[in-house]
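Quick heads-up: it's one chain on its own, the form predicted on its own, in structure tokens.
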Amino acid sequence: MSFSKKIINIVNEEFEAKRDRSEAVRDERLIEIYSKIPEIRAIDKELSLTGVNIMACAIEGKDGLSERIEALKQRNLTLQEKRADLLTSKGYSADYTDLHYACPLCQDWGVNGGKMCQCYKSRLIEEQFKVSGISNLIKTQSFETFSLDMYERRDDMKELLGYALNYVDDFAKIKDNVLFVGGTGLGKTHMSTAIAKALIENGYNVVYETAQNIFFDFDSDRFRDRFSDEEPISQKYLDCDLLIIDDLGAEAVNSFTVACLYNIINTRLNKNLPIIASTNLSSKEIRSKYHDRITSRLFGEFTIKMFLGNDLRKIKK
């Protein structure tokens, strides 16, 4: 798992208010039930004495000592059983006044028997699909809905989904750059929020967004408060998992934002952080409209699939 920090602090406070909210709502209901039946104050009070009484026994160690503690046990249960007779006569659940968790597995804690609770990790996924720029998108586009039927070139498109597959399994060792060409509608976008989707599911912190935008995201910490504790918002495109960039090329490009591109793509190569990014750019638009220190590395150091036919959006039409 490496989800980042700043989601690991949302789920872990939002964990901590349900467990406050537990304990708030048991504290109400002591209160009522004391104030209406004032037995079970007394019962209580015996029943928090049970284990001090059995570690006096303990010092003790006289003769007898299994007996008296046996003996405290039974106490135990007699008092816990006359409890809950006493508020079921009353009409309330005999469970009324105990802590109630969200989830009884881990008692929102978020560990279960050693390891990350099932509700926990879901929290993360949760969180992370919303940072991830993915959360409308996943709804529709996945690898369950990544039908080949309607290619022309289904063996080509085949294949592609294969690697798009593989990419997710092997994702841990292989961590390759991947440059998804192809003129509009033939996929990229479902492809990639189908591996985005998939590798968050699996714990890696991923990042999908528009060049435009991660560019606007950039030029705005230009301009930000130097001295501010916050983190710039455009360092996420650098330490996150997996960088998912789309439609590149589609941006205004200017020195600004061809320095800001290699700056991203030279950082997450020393890294060993990989992206992959889509354009609908022919390899001649992108030579011409892109620095040499910038298409020397997307053809260098990024694997090239194409996507070939027509628009399927024109096709479903």
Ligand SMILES: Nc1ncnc2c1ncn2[C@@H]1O[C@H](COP(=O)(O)OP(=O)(O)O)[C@@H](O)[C@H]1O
The other form holds:
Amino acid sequence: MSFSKKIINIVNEEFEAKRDRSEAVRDERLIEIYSKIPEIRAIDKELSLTGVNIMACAIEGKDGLSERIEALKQRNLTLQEKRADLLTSKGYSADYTDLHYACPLCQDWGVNGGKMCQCYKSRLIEEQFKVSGISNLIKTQSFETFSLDMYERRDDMKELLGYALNYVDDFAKIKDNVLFVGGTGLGKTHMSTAIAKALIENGYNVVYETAQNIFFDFDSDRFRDRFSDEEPISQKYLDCDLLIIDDLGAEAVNSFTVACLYNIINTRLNKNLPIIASTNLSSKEIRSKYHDRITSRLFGEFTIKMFLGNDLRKIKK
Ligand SMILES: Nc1ncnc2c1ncn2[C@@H]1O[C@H](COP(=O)(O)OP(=O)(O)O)[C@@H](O)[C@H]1O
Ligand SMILES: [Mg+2]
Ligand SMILES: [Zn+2]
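Having gone through the form predicted on its own, I am curious about the other one (the form predicted in complex with the named molecule); can you provide its structure?
Once more the chain from above appears, this time first in line as the rest of the complex follows.
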């Protein structure tokens, strides 16, 4: 699990608000009930004194202590039953003035039996989907919807699918940098999204973006207020557990984008944080488009995976 602080804060604040809301609802209901059934106020007052009464028993002495505590317990039970009867007789549910939590398992604390509650984890994942940039894509693109039927060289693609599934399972160990190469419409984005979705569900911080938008974000950060407390938008591309750069080569290459790309690749290599990049360009086109600094990294540090199929552009050539 390595959700970003930002996401954890968002979800923690949300859970705190949920607990506050439950208490506010309970308080409002108490006010309502006390005015409609004043007897309940008296009962609650007596119930709230139980602890004090037990202390008083203990101070009084050891003789008959357990009997006296037992009597208090019985009195408590009787009061609670009476309280419930009063509520139901007036048409309320017996637990009307109890605290009602959105998640009874963790009472909206996010922790259940010393472990992260599923409700909390789901919210973290949902929030991570939002910041990862794949909220929309995962609706249609995942491993479940990735089919091998459309490929002519099905065995090669089957192997690639196996590689991707294994990449997810062994992510903590593998951390390969991967370059998906192949013509348009062959499933590179679909496969990348599937990997992202599965890793996010396993608690990893994955960011997906097209190369063009990544460079755009780095560009806008050049004009940001340097004294701002907010982290630069581009920071996530350097920090996340896995960065997916889609459509590399579709951007207009210039000295700024090359410097950015070099920075991203180097920073992440140094931190052992992997990248999966996709490109429609052939290796020859990559070499002619990018400086040696980049291509030596791409071909030296990345595992190349070919998407093979009916690529019309290649057939034309
Ligand atoms: N193996 C596949 N199984 C099912 N749908 C696929 C597969 N590969 C691609 N698609 C679908 O075809 C469309 C184009 O695929 P995409 O992943 O965008 O291709 P690429 O990124 O290689 O250009 C998308 O709607 C995608 O969901
Ligand atoms: Mg694509
Ligand atoms: Zn819960």
